[in-house]
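Presented below, as structure tokens, is a lone chain in the form predicted on its own.
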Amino acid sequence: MTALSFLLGHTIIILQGTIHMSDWQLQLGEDDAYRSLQAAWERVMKALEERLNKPSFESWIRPTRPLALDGPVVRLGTPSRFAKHYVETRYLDTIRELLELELGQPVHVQFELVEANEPVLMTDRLPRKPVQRPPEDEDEPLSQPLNSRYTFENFVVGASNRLAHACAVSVAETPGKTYNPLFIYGGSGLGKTHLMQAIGHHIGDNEPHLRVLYVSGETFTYHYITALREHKTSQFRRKYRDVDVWLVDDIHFLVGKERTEEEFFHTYNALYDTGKQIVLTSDRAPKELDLDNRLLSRFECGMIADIKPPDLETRLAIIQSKAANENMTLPYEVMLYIASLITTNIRQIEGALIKLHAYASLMRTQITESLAQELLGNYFTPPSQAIVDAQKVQQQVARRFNLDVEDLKGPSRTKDIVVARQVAMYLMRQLTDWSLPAIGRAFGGRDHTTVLHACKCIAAKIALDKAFSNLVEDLAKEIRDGRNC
């Protein structure tokens, strides 16, 4: 069997509502394919337990438990509605490829509401009985959990995310007395919450007496529509308001939601008035958001960060450090390849090393590349753009200014050579993942503070001269389409 063979296939995810179970338990013996279920459920709940927190794995993945396996689809049972959203919007994907590793084959998941003394496998032809709802005084956790995983210690800093990570740790050891609101905004996958959740794990061991509430746009918006539906509004603004870290994942989700939108807005004012420290992060910036204008003026009043996609070394070191993080051998050819096979998303090439380590696990084989390149290739698309390196744009600008390309590495300081060198080395700075000193060396060794100084410069000449401004947009076009001068 394949490694296509053993994880192809399209997947598709069924979310059901609420269901009642019965009174009658059937004999789990007679059953072959719920004890084949069984047996993948209890592998992947050490697999889970093995990645999550102890609070995350206790609160939500303990509790759940297999109801049947009918044909492709599987049906696991949530003893709360809140358990219930909070599984299928945090764990489904990984829970459902952890299942169709296991039971070797495509799976639709379907999470279903049970109570917790229930038996675990049913009926739904059988009498049923109403799932009672706990008492106001157990009510269901207001704060997500964090992923013990997010911390400072295990985020790569690079280029790209350093002014994020600086700010992030600033807040983290002096809560409410700087960058107050902390907003940070980027691409889906690439640390926005590793960071926040960073932050409340330093709070967390460091302040332990300060009231740390994390929760995302999603279920801040969840939890304000259960509270008006069952009329506990003041209950709500009460738990959300009495806090000191206000963390606020994918801030994003309130966007048309305007009565969401009112409440945010006043929780939002009766921290910050008091001193409480506020981080918000979002897939888009601040003036980009459609949002109320009040909102938008309290969000930019603070300090803003961007994190952009990671450049290659920094893709590495990520690789590197996950895989210690799971225990895996990789080859620096497998590492090269998952690098420069997904450019933009984190949280991609974590799933890249999921399915390499699950299939070799499984089939007991030795991760290779071309094993990296039959299993990932399917489920990533490289990148369509041209690859670009530094032999095609020295050719390129070599080419377009009359010079050899030995002329740009080389030491002579006469202008016009001076100018192609700089122009050279702002494109590779733009059109490439190299860094400073990688570029640096590309140009006989120079150092990266040159090749800074060279981007400078460019920069500042492309500002104020519109001919050369020209010139330098059209050179990067044709090295991006791959054609000759």
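Bear in mind that the values here come from a model prediction, so they are computed numbers and not experimental data. Just so we're on the same page, rigid core means the largest C-alpha set that superposes within 1.5 Å between forms. Positions refer to the first chain, counted from 1. Compared with the form predicted together with adenosine-5'-diphosphate (ADP):
For R162, a C-alpha deviation below 2 angstroms is recorded between these two forms after rigid-core alignment. Taking 2 Å as the criterion, G176 does not count as shifted between these two forms: its C-alpha moves by less than this amount when the rigid core is aligned. Core-superposed comparison between these two forms: the Cα of I346 travels less than 2 Å.
Hand over the structure of the form predicted together with adenosine-5'-diphosphate (ADP); the form predicted on its own is what we had up.
Shown below: the chain alone.
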């Protein structure tokens, strides 16, 4: 398994196939990775046994088996499609967090069917055979649980998510009154689910009489096909229409599932027409979703807000806030290193912090920049590394500051030249794999402590001065993209 699979984030991959008992046996090799997974899983089971009530633990966790540890991917087997869905929607985050602590590395959890002949939920076509359903499901609440960490208080606001955050706050304060529907879109790991659930928490706290239903597109599909199969569509409709705030996460999951999309359309209209608040998230803008135009035009009637990848300053603020929440002490250089290494996915930033935290507490050591490089460098390759050469950094910086490259290398200590030189050193450190002494040599034979000092000065200035931070970020982007200033 390569770093790429980790870069895909912690999303669950719904497997197209079904694993049978014999395949399962084959995968249980006596290798070290499997043994450590097995030991970790036993400890995770113990922790879950303490946290969950007995019926939930016995029904869902006890039958779950570790299958394999494949790089960062942990494969767990569940005995039925229903169990797979149940464990995925309710316990995924907890299981992942516990496994990460036990294994001391970020993991990506995949659930797979073992000993099951049922088709897996890839389309909304009805399965041919009726599936036996555990009795617990009768009383199953419709809403998926909200993650207690996904609150407005824990959400760091920056330029990339400011609009989406403001709209979410407004909707949470006056549901059904301002933006309806609110449609939030953006790439994976950028905070869509966090913001959506923050709306749910806020309304739950302030207007507890309102019924809030949070559901993913996938779970909506699952509920609907189950209702169809069991001839309970009127019950399904009654339950779904009896809500005041409908939060539907990842509605791109409905693409290609015509019957579910049709049902979604009717549910949507029923709620919208009675003034209920609807919030939707998707990985694409409405016009890029291959859904029925009737539905798209309804989405476009409301407020559409995108979330972009966070800029350096916001990434730093997120790292600071997450480290503080975990009581982690991280030197500024380490924070800066992570913020420069992982630029497009906050979930990955969290994974990096978990890895560092686990390592530091297991080994009882301080986290330094070189330790962070060693632990994270293989997982996250900065997009720039292969293409940026050091000379180019000097040329672009000199051009942006209206100087010659020779000025950067020379002895002058005039203020403009010093700042430009420090920016060039900082960017060379961030964008290339050059060591501090090598960078020093490229600037007229300066000492490596001068380079380190330059990097710290620029990092501090970035944190304090927004315009300066934009300038540096912009320059880095230009250098990476190979554009001239």
